[in-house]
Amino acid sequence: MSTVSPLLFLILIPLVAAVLVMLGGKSRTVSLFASASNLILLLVLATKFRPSEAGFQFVSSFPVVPQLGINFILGADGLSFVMLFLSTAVTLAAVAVARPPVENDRWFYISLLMISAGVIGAFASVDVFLFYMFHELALIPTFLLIGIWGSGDRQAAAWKATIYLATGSFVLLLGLIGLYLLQPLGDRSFDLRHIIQLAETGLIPDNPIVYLLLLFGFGTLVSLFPFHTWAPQAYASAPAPAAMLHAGVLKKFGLYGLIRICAPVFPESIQALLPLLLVLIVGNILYVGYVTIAQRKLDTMLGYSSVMHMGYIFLGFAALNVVSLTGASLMLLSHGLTVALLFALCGEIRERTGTLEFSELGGIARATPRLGLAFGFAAMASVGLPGFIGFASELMVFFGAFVGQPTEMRGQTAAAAEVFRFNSIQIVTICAVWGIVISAIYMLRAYRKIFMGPLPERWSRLPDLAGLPRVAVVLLIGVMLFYGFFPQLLVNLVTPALLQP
């Protein structure tokens, strides 16, 4: 029998904590202790991880339905470790800033812990079917958090998100079944290592239909244009911890799946259908970017901003080279930390003022200087200012994409090549760079509208950032700055996982 992977405890700790809360344990205390324990355990495991070693480490495998090739396989490589770190860090921050209604706080914290267990299980899974099921486990409490404890038209937002994400999950399931059926009869499995090995030896054909199913299944879950309209409304209505966990962590499931599954298995289909993906990427970055500028509330602006930034990661995936994929992988971490921080601060502002309308705010940095400083850090990180991890990740995506796939230039005459100096992915990369300007416009405008200018009398006695929320904010900012100054630590961790099956 296989030995038990220590990664299993990362999944069990939030589940056990949820049971203890259900049985009457102090909700906040138990949730904080479990979240902090998970982060500490992951950091301990990181000291034992060997980045140069090929393949997955801390592997354990137990049969579930062996006749169908479904097994409970846990393991982690460098990319998995980055996502597990994101999951545990954001979970701790989300629990720390949570302010649920007193009468329903038990189920609120249980929902947060269930999301944490689901995302950790997904990123620790080596079996593709298990990867899918853990994601579905995390989606259910997300809908409950929005529909029960959200604000505004929360039930409409919850139902819209449910319809979109359920449809995306169904399309994704069809794609995973198609991937399973592409394998040779008698040698079929959901083990990701086995799938990649078969693809490398040519025993899995590069099928564009299955790739499209996976692309649109994963893409809907990630809010790929034009299947993005559920996300801004859901994030605006969600309580801050739910928005932090979904936009910061759970939403990365789709892009992680594309990098992990589609990139090594369907490289020819990705290149053949590249024009379609590039059009959608432009929609994510430019169209959604301009829509973000038009927003007049902080929560909806952050929701659209989150959708826009997914376009950069899709661009790194589309270029399909080690530099761009490494940059996209780093952006999963950088965007997750940044958007979690922004939604945490958004929740703090709403808690203090009762409004997020730009027209009703202004000058509150005079009353809450720590909150203003933290939002300034978050805004600069979102724009990609040097010193934050977002700068290094965006730079790698742009460089990788610009030298990525000049396939359409091949076969052209010299005269045509002289006229069309840039291929399509390079043109899209130039558009993506313009997206940084768009990001700077809406983030700096939001900062000015909320924190700068004269302070209205009614905001003169606002309490500043303090207590556990301040600890959570410092944690997220500290991680972004640390890896911003030392991005090579992440590059050395992630790159071997992209080169090795």
The other form holds:
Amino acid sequence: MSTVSPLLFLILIPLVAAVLVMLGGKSRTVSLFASASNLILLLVLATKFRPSEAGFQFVSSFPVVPQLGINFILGADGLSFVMLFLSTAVTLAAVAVARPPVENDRWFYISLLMISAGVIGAFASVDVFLFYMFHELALIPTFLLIGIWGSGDRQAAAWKATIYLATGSFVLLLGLIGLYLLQPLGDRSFDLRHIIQLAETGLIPDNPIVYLLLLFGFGTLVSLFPFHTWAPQAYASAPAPAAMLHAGVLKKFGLYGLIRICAPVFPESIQALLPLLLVLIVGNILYVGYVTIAQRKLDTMLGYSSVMHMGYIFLGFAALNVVSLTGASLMLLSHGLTVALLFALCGEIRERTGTLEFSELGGIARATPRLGLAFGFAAMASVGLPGFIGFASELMVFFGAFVGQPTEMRGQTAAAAEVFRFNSIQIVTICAVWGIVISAIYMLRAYRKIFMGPLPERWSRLPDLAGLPRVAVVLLIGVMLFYGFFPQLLVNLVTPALLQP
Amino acid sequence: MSTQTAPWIILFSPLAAAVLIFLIGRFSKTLSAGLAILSAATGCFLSWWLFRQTEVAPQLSLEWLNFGPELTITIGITLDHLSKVMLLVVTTISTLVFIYSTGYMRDEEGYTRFFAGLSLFLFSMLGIVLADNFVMMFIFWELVGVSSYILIGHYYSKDSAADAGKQAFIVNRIGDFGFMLGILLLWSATGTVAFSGLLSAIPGFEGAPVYLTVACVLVFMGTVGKSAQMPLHVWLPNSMEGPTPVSSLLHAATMVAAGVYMLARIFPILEVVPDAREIIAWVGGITCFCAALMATQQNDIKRILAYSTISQLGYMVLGIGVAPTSSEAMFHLFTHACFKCLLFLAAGSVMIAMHHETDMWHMGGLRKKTPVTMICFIAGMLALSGCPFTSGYFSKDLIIEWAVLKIPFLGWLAAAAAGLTAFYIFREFFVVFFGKARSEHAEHAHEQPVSMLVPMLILAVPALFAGLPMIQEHFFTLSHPDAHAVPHLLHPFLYAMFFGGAGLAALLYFKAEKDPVSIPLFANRLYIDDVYFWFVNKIQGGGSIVLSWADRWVVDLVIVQVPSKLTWACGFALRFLQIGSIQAYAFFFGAGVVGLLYIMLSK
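Would you mind giving the form predicted together with the partner chain, to go alongside the form predicted on its own above?
The complete assembly is shown below, putting the previous chain first.
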């Protein structure tokens, strides 16, 4: 068919690197080299990308099971590019901060590279089935990383995550099959472009059951309340690079899927079932937010906080207008970078002190000023301080969600102004804005407990952040600041991909 | 230099200074202080220059976010009389405090970090002053919050400083919660966040009046947080944990006044929402009285001034609520910035002389040891307490006059607060500078270097004289109430309050060895802090622990124990994990990779 998409190389590089490591290459060097060249390749591709054109670019297609309409289609639009950037950047950072035990570090790096290949493949897929398969490819090494190289009660955590995520994946698969079956006989395909085209012409019925399957399938993968309890435990046990890759990138798969597939295909079902989703969002933001406040350990606190932040993205999705969806998409990136940075620093702290209990830590900014500064940046990015990309995306979600769904955009709010009654999504937005207080409470408390206060004697000789981890941390912060100052660059990239119907 | 570029230079030179200090400041203390002072002085010079320009070119604005007509957010400049006056206040006082800081911080650790923080603060503050829309103001609003957090926590190894910074940030965020909602409400009613757009859209607004009232009160919540009005005032006294120049610049003269400035900026909107203004007036009036009560029983020289700041901010907020224009509140903001900044600088000078002792009962007799400091303190004190013909006398009395006309109860309350003001500040004065030295340090106290004294002496001039009619008319167009309408009793009452308060303080404290008065209710700050402490620890903390427990044991259980739906999943997972050897995993990986390669390469 067509020429080979350059996106294929993004997937192949980590895979080839994994093979090389397996064959006995120097695992750390090979992994670093592969993930760095992947990021560079992506940036080169980005310069060739034409954001003004709608639709996917760099498309290549190979039939896999043509009878079923399954094809190996790669391609990228603005939204995928943002996600690919996130994937490659976080992979590089994760490899840079990785410190596996020496005896079997080979398999550790192979697992990281496999996750990387999986997420890149998922975000570069245009075929929905392929998209699903790549996600599964990335999940398995994640479980292994938690179960084998994790800390604490790692077996139980890996188990729980497996049960939840496998269930979620299964429900998702049912939903995707449903989506396939909704298409008219003889014209069925897993090609996303085909599906959206059919939906636009009204040939796919707006079926609420399929939507629910997709919502809960994708939702469980993103720790939608109340299917979130696996996440804090898994992230607490996972080694830092695994937590970075999963919480930062892989988990975004579910929301990406919702924005990509459900938003254009099931707008009416989303509208009809909005109350249910809104209740769950309040659960994600307020309930989980207060649970986060109660945590006494940095790793579980970060795990819960990442669950909480998913609520904002769900809210952006639920409101279904350009502003809110753009905000949600940008938050995929901003949260991914922030949480990756936080987990990286969390790993650095654990590496040095062996504990993450707030009660045992304190004052270590004096011993490790760079680590303290970096964590300060990360905490501020996480609470949505202006200047970081997180603020811009939160702001878009708030503004977008407050006007509600597009059909009623101005009319509804004008009506609200006349009789002064908020509709349900506005009330949920108000709850979400209260989230900025909640996140400030737990983040600043963590910073206070770990880095500020008098320095106990036993932590006075901790080594400071140095070497590659330091470079990775600086780069992550730099990216967050850059897009925080110039969010419009991302908006221009993402909006054309969202403006389908 | 044009009136178009000058504001941008004023705004961004402190940011440039902050970044430079952050990057290269560690090489030289002098360099970091120099960069900070240079940027502030540039801003100061340009602000005065701008102030004298009568013609102002149309201002630029840069696009930050653009979704078309529904939502466009810019970073742009407003340059009108209001922002010009505020620019003068902020840059001039910043320059003086920066210079003072070189003396105050000379032996302190984190010298460069301190100046980077100050420069960041100045940038954020100028952003608020120059903002041409609500979102931009909110952005810089949050940034002053974080610079305040950094500066309060300067001595971060001290538990109290670390806690104070955290508390300040969180309490401000509670105010910001309302502020953000208010912006959302105003935006969804008018479709714009730009001040110019709002000002033209709101007067013709045809919705429910209660909608606008709610929106304005929510926006006002931002002021309640930032300007430490009751009930969100608790963070300000604790913020005194920061170095004294920070208390002086941020927590007295400029940052806390940002809330008042914001109200002045949206005053044309408030004018059409009388209910909101009444609420604002009540909050301000009650704050100014209660904070003055609390100040009368504090013993820490900086905390007395902190409660005094809350009280004076209350006057300004009251002024927004009752006066016919925003100039009256801004006038008090202007004079207060001068005299309160001066008082803090003097207090800092005393503290350095006392080796960082802040309990005034360990001082005493400092009038001979630090005479210049005392003179400066007196200048600030007279202005604060409303001594006739000092700056505070003109600005405070004007607000009280309007308040008595509009809401008599609040007016008389504010007048009574003026008496308390005279009392608490004279109390501090007598205890610190008179009597006998009550400690070792007090006996060996010494005067401070020129770098600290000069800024104080410069500030003493406007503190005393800025209120004089021939000076104030250059800055403000004030409206005075009709002389016949004001109750005849008011002015004699105010004189009585000043002399009564000062006299009573002299009587009780002139030679006091320890506090002859003890009112636990005031000393314990009306127990408001304790209520918060109880709420945060017991209600919020307890509640979240219960939720956390439920999350661990109930939610999980309910979800997992829906077995009919999950049996298959367990089986699936079991099969997957129980193979359990690394070779098996390796086999799966290998198989997967090979399979994928096969798929990719076979067309």
